[in-house]
Every structure is written in C-alpha cells, then in structure tokens.
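Taking the form predicted on its own, here's one chain by itself in structure tokens.
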Amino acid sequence: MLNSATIRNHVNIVGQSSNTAPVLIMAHGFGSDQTAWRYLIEAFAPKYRIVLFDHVGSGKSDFNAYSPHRYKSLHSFTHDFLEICHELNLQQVTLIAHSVSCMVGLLAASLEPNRFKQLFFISASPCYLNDRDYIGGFEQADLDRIYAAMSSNYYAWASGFAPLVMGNADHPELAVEFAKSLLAMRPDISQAIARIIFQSDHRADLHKLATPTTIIQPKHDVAVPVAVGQYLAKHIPHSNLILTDTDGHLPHLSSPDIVISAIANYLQPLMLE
C-alpha cells in the first residue's frame, strides 16, 4: 500500500519471530530515530517481538509524507502510531517511549486503552513552559531563542544543542551521534516539529490515562527537570516514578544498563507459553 504506515514510518520488527511472543514497541524522541534503541533491543530481543519505527520527518521515514497542514500537533503523530498498531494488528502491547513519544503514547493509550498493556516513559514532559506553580524548565523567551537559532543556522544550532541535551561530556561521541541524527532531518521539518513539541501542553490529558505507567526520570536532564517527572507521577493514575542517577536527556543511549534494569524490574510478567 502506497499510504501504508509501516512503509511511511519505516517499520522494522526484530527479536522473536513468533506472532504469539509479547510485543514491545519502542518510540524515539525528537531529533532521534529507531537506531537509538540498539542497547534495549539487544537486551529484550531474546524474549520479545520488538516493533521499531521512525516518526515522519525523522530517520528513514518518508519525508514526502510530511506537510505542515497534516503535522500541526502531537495528535497527528498519535494517528500515525495507532495506524501502525492497526496495520500490524498489535494488541496488549508494551510501549517504551522517549521524550515527545511519551505524550504521543499517552494520547494513543487514552484513545485505545485496550490495545496497551503497559507504558514506560523515559524523559517525558507534558509541558515544557513554566506556568505559575508548574516548573516545565523553560520560559517563552528561552524557546524563542531556540527557534531563532534553528532558523539562523541550523547546522550550528544542532552542533551546539546536541552536547547540551546529551550531557555526558566525558563521552563526546554521544553528542556527535545525536548531532548527526538532528542534521539528518530537513531543517524546515525539524523547526516545525520543535515548535509543536515545545509549545504543546498535555497536562489536562494526564488523568485520562488508565494504562499502568512507569516514569523513568533522569536526575540531571537539561530538557526535563525532576519536578516534571514528579508532576507526571502525581497526575497519571496507576503510575510510578523511577529517578535514575543519569546525566542527559537520552539515558537509553548514555546509560543503557540503568534504563534496561529499570524497565526489566517493572515489566509485567511474560505470558505463559
């Protein structure tokens, strides 16, 4: 199918080949792609069927499928995500999501709760802007400076943004990898998606989520303060918060063993053969 979500979003399935194996879906964050899950894939592939994809505008997705009219909110990415689930007939799946994909997953699980068994949110935020007693981490002026830098010189912005967000200055190769995935995006798409993410506010949607959710919050994340993880745990029913002693916004790349352990400890038991 020309308009197939599995083609448009460059879906790959790895791990267990049996259709009866429990399913993990891994959904990447902004500026990243499905290759960022390689350490988690290695850990969970022996027992799980793992579904990977790239959001439109990222990785090896079909960039021609992008339009500012279609992708004007996180709901558009939610529609893509659910379309993948429908085409693959995925049921009772566990979602492991990073950054923006956490809110995409939240919206999807709120719309189709029976499709999801369990959610894991890594470095999630429902709102990046500070608002009265809510600490999101950014003022509007901060975000405006980001947009201006992206517009002025996208290459320079990505080269500076990557090490700031990645952290772990003693491993500069991680920032280089993240910068490369940012630069693989079309600048116009990257800027548009950044605005959607940073200007979104899904705090009012948190209470709608009924799926058991584990929030994995780094203690040192320049993009998402610890207060945000605590806010999520307070407002999402059936949730628990794990504060990890990790640095940076992409702990599944910089501290994979810690993230893998956190997920493994809270994964619901495998179904009996």
Contents of the next structure:
2 protein chains.
Amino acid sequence: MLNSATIRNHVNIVGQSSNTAPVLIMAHGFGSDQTAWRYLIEAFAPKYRIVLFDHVGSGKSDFNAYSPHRYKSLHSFTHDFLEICHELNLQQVTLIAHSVSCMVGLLAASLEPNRFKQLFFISASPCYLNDRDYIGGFEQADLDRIYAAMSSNYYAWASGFAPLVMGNADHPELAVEFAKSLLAMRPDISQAIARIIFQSDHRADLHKLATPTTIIQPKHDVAVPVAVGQYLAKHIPHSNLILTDTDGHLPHLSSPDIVISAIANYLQPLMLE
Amino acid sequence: MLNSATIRNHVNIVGQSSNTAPVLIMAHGFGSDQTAWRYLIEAFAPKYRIVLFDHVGSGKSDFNAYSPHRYKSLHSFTHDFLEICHELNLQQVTLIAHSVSCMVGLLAASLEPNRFKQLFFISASPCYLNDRDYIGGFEQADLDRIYAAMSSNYYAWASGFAPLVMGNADHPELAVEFAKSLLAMRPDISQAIARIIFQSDHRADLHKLATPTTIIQPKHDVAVPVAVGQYLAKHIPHSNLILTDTDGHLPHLSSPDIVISAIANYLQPLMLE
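Please supply the corresponding structure for the form predicted in complex with a further copy of the same chain (the preceding block corresponds to the form predicted on its own).
Now the full complex is given, and it begins with the chain already shown.
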C-alpha cells in the first residue's frame, strides 16, 4: 500500500486543534529538520495549528521515497509540499520557511495562490551563484569544492560546514546540533540535494508571487549576503524586508527571540473572515 | 519534541484531496492494521478522502507511545482517535470500523456527536463475556485460557488464534496474513490490549450514540455471535443491522465485495450541504 505524504514527510501537527485556529506551516532548510522550529512552535502554538514536516532526505522522512530520478529540482520538493497541503486540506495557510524552503514556498504559492495567505522567508536565496551584477555569494569553483568535500569525506565536511553556516562561534552547541542533523542524512542524498539547491536559479520566478511576503534577512549569513535579501524585496511584488541583527544562516535557532518578534510584528490579524 | 497523533498513529491519507471530498475514516481491529482496508480503499478512494491509521501497539504505530499505565481501557484508544480527528480538523466524518474500533467509534461519536455523520460497524461487540441473558460468546475461563496461551508462547498462540478467528479455511493465506500482523505486535502489548478488549463492557453506552449506524454482522464469526449484532441493533438508537453471508471475524479481508456493497448501499448521499 502506498504511503501518503503525511508519512513520507513525517508530518507532525501541533498547537491548537480548534476548527477556527489559523494554520502555520513551518518548512525547514537544507541539513536541518522540523526540530529546528522548537522555539517558534513554543511561541505560536497557543494561537495556531502548526504543521511540521521533514523534506524527503531529511530528519525522519522516508528515505526510501528518495530517488535521484525523482528529485532533480526544487519543483520536486514543491510537489511534495503541496501534496501535504492537499492531504490535510489546508486553507488560508501562513508559511514560515527557512533557506531552500523559501523558494519551495514561492513556487507552491505561485502555483496555488488561493491556498496561501502570507509567507515568511528566513535566509532565503533565489540564486547562490554570482552572475554579473547579481551577488549570490558563491562562485562555481566554491560550490565545486563543497561537492568534492562532501563526496570525499562526508563526516569531515559536515563537521566543518556546520560551524561556518551556523555562525555564533560563542555558542558552539548550535553548530554541533546542525552537524548532527547534517550527519543524519544519507551522504549521497545530502550531496544530491545540496547540488540541486546551490545550482538552482529562481530569480525569474520571483515576480510571479502574489502572496504577501516578509523577508527576514540576517545581517551576517555566510550562505546569503544582505544583497540577496534586498534583491528578493525588490523583485517579489508584495514583500517587505526585515534586516535582523543576527549572525549565521539559522537565526530561528541562534536568535529565536528576534525571529519570533519579527514574525509576530508582521503576522496578519487572526481570522478576519 | 513531542510527536503528534499523525505520527504516533502512522496516519495515512489517500483518495481524493479536493476541498469538497467527504471524509471516510477506516479504523482497524485487534491484531490487524490499516493494510487490512486495501479492498475498501480501492472501492471508495475515487470519491472519498480516506484517513487510515494504526492503533498504538499495532502496525507501524509508535510502540514507544504505549504504556500499560496510559492504555487501560477503550477510552485511551478513543482519546487517540479523537486526537487524529482534531489534528486533521476532520468534519462530517463517516467511520468504517472493525471489531474493537466499533466501540472506540461509539465512544468517540458519543463524546463529539457533531463531528460524525455516519458509522459502519463490522463485527462489533459491546461485551465478549456471557452475562445472564446476554450471549457475548465467551466465558471468563475461555478468556483466561487465551491470556495464558498468549503469555506462555505468543508465537504458538498467534498461529492457532489466526485461523480460528479468520475462518475461511479454504483460503489459508488469509489466516497467514492475520497471523503475521498479530506477530508484528510486541507480545506484552498484544496481551494487554487483548485483555482490555475482551474484558470491556460497553453495553450501557450503546443508547448514548446519536449517529446513524449500520451494523455489519457476519453469519459465522467465532468472536461475535449473531445475537451480539442483534443486541447492538436493538440498543443503538439509529441503527440498522445487515447480516452478511460471510465467514470469519474479518469479512472486509475475506469477503470484501460483500462488505463493500453493504456499505455502498447505506452510505448517505455525498455532500448534501
């Protein structure tokens, strides 16, 4: 018997279960999983029905659902994400997305605009490669070095990548946590997904998004330069940019209070209908 | 981070995902799991959103969620079942229940009558013990022998219990399947749950059910005498009884066509609202 998306993506539903509680989906980024949302869950569970999941290849998702054939671009993850929304019949969705999940959310909300009410992007990037005037932050040679390191010794690579991406050197436990979730991935899947993400370019899709979007851009993020947040704000029609005084690519883990108040300030009022 | 009911009970959502598709929940019986519904899924998936789950202790449920302290009566399973309904925000639910799940459904629909539209009970029993005029089918000594056999050699017990309960001796593969799912349970959990079920008496709860209920009673069922189906029909206010020409306690596996047409004949019209 085929498994549904709820099982494939280890869907977890927490918070309010009342009929009228508005829906928040939290979508994790690369190398992370749904446990990264614990501080935001605590903050928003009293008023929201919160839907959590792990992307295929991450956390407790069904690794058997992964195949290099099926997962070739962010469109595959978008398809999975929308399947979850369909199965759970989610309407008027507010999405809080981190990193790669931001472009997944952008594609999903462009495909099904009526399903989404509001988006929050944390450390989002539509394109990691520099391209003429566009500063993505990486040259192809940088990325090739990452792929080579991932395939030669995944463990060593993760141990070095985690503190770099997490920042916050004064709190080494944060990088340890991120390294652990990176190491929980199957190395071949992790490498394939890293390649899909880093080689993606969704700049041409930004203008298609009609959903109100708040971009939360850390001041210091090795994976996403501030110029990227500004680029997103310029090209996503109904967007606003919040530059947060945070360090590292996972501010929802390293500076949860700042991220929570940024979101709380911009969350649209509950259930106007 | 706590797991939600969707994970604890390995919730699987199949069939139609449209906003307007009506909801069918299928709830398996003791020693079985959600895979027992495969024929009914095939029949009803084209028009319904079907929600499947495994009770704690069965199938792919989270066995760590089991504790003898928490699971002391059918009320615990009722609580789990309602949690699934809440998390998925299910409304206007039609429940197809087998064996122990029938009384679980009865308790759930009595607690939250507005959530349920219609119930189908397959091989239901409110009380397995004979009691004066009431013919449940078992004496306490019979049950004590079952418990003793379960604890002395679970494997041997399951191999004997499965063909007895399944009936249909001309199709031994059916009993083999049932034995397999019995053997997939942890023996201590299986024995504790068997005891909860066999010692339960919900006769006094039957009159509280206000939801229309169709009782599907096999003509030959070693676990549920025909008199039990008649008793249910007499004491559940809005009920009708269908005596099916089927053998064994799991007619949805052994005679799926008969069960499917019994249900199809009595399913209330789709979405009148």
